[in-house]
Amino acid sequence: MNDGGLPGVPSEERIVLHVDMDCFYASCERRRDPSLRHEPVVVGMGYEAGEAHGAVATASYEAREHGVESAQAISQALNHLPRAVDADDPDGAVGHYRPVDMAYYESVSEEVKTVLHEVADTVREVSIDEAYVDVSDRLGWDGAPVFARNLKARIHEEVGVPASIGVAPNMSTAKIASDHDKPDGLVVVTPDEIRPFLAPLDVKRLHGVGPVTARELRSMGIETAGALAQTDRHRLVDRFGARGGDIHDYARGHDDREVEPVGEPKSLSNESAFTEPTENPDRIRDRLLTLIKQVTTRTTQHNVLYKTIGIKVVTPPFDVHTRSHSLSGPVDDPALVERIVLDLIEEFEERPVRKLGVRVSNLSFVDADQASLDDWEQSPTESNDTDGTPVQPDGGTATENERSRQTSVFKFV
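Return the coordinates for this one chain only, taking the form predicted together with ligand DCP.
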């Protein structure tokens, strides 16, 4: 990248969201055990009976106030926390430990990502609790704060875990913004605000500046992003090579990396939650018909065929059930989706339902070029389909509905 204008879309015209879940594993534990809310919670490994060594994966913000940090030794971390027996004060906090349960956190992560894919077409998932979303095609800066606020609320209501969101004209600033007011943060940095927003920040907050680079920059007398932005670019390139130019750009609020979605979606789905759990068959049916309409409108728009049709039913508190049915060949047939979905839901008659989802998977992309279609058909990920649905290797008719209690359904490659 040169010092002057930027290639491609000027970054000032883009609106990028960075979504990062708050104390993610601990929030997942709270979702399934609400008694942990507002309590210091440490999630880690290696504290099970007989084990003395282990590390903290994450801690709730209440636990962080006691000095607990990620990657700390578990025994040290738990020593920071008040124990039930130590708590003289009946209102005093008591520390809680939960062992890491990756399968569960991945299933929650999939639910969050499903919401993201519903609100935007350009989503890049970067880790279990983090994604970039480019909404430049659908919003102006006027609408960005409301969009981000609604997205946060939706994740909270539909998935039951808190997120922080940063909005900025590029990826690196959006990431800093999501971290700026955690937890439950929402920070919007408009193109006009980008330089003043970055200027006072410690250089270590910038993308591409790790602890070693930060130390070197400090030794050069450069402590803040503002100081870095004003440093002669050649000095940085001499010292750090091409990366010196990149961090100079980031410090000046320039970053023209595109939010590139990773791979084709493995499934298309829509979900919807009820305000209160309901057993009313008409409400459940109506909601399913709406979801079917949404999903099949998307498949038709994008020329997508599917072989597997499924539902997701969440019963209180957050028990996730998935059911699916596979066809002998790919179709795009809304009437058939309706018949299968209404058949699958019968099993849940008279049970309270908190949330519903409709999904089609085993997709083929009619318009996709041959290369990506080949990739798709050879994809070994089909056998990992996380609802446990066996893929029909010979394309033969599945005569039974596959049943599974696993929770993670919406996978993207």
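Follow the form predicted together with ligand DCP with the form predicted alone, if you could.
Excluded here are partners and other molecules; the one chain stands alone.
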């Protein structure tokens, strides 16, 4: 066990978290309809209720137990797991099929990534359902398990979807760790545990090893990451070129890639949930003022200007409403943000509120003339009321990565 210092003391070793949302589309559907919890859920791309066309985008673990798999034709999935209305056996297993609702899934993803940006300065958003977080400047290794456990709990409590988290000294190992104990897993691999953790794994689990490369490695008598790590490096480079050296490094637990954000953010936001929905105007105002301070402190620190100021209001059960106001030009003015946010929230007086968010968008990262303080009063207000269907946020791609469960010598926490 590597003594990484006291909890909360920054580590000399890199500490990387890979956060991977479990069966994300299905989890989002369960958040929207809690009666689906523990039921087989199939989300279909191109699927329509009552029809048999389209393909499986994701299937819950319960659905997979009946032979339903990602990329499978819906018609084939229905043969394995019929809908209730189509089932011949009323006592047999049935699936709950839903069409893909990308706008909703992206909105939930945005909530998760808002949490990640609140707990770490360095976040690399990889896709709609996964991200890397570097917390090396915040923690020692002794504090990493508690931090990851608290992050998992916060995502579950505030967003309402499960996540698996892997913690390791580098990106490639952290990703493997997050897949290792799905669903709802947490695996920590310290620097001293990295080689015994990787050694028994099938080579296909390594970053950069696809099905074709895995077959070629097996033809060379290399089945596991441990065997790959012990293989002569020159032999691998001769066979695979520079990539051979990379996968040799990954098998030995070496990965020097830094966790770097992808592109400039399109918005900055903070969100906060109440333990129970509240109609108390003082509690709502106080929470908004805290969120405003958090957001505007970040914009000022990073010299960011913004043209759009908005709020998100979540009312029971999980109905999401957004309101925003665009200015005539970019500003960095916390007082103006407060004026607009408190004006926008008035529409929700005497309504129970589960969660609040404050966002600034249409960002500028270069010096620019600021708009006049009063220009916003002449600008038209943008409104977005989703009536229970969250609006689509900026950006996002749709990929999901869920793999099988294994065991080894590393630490489950």
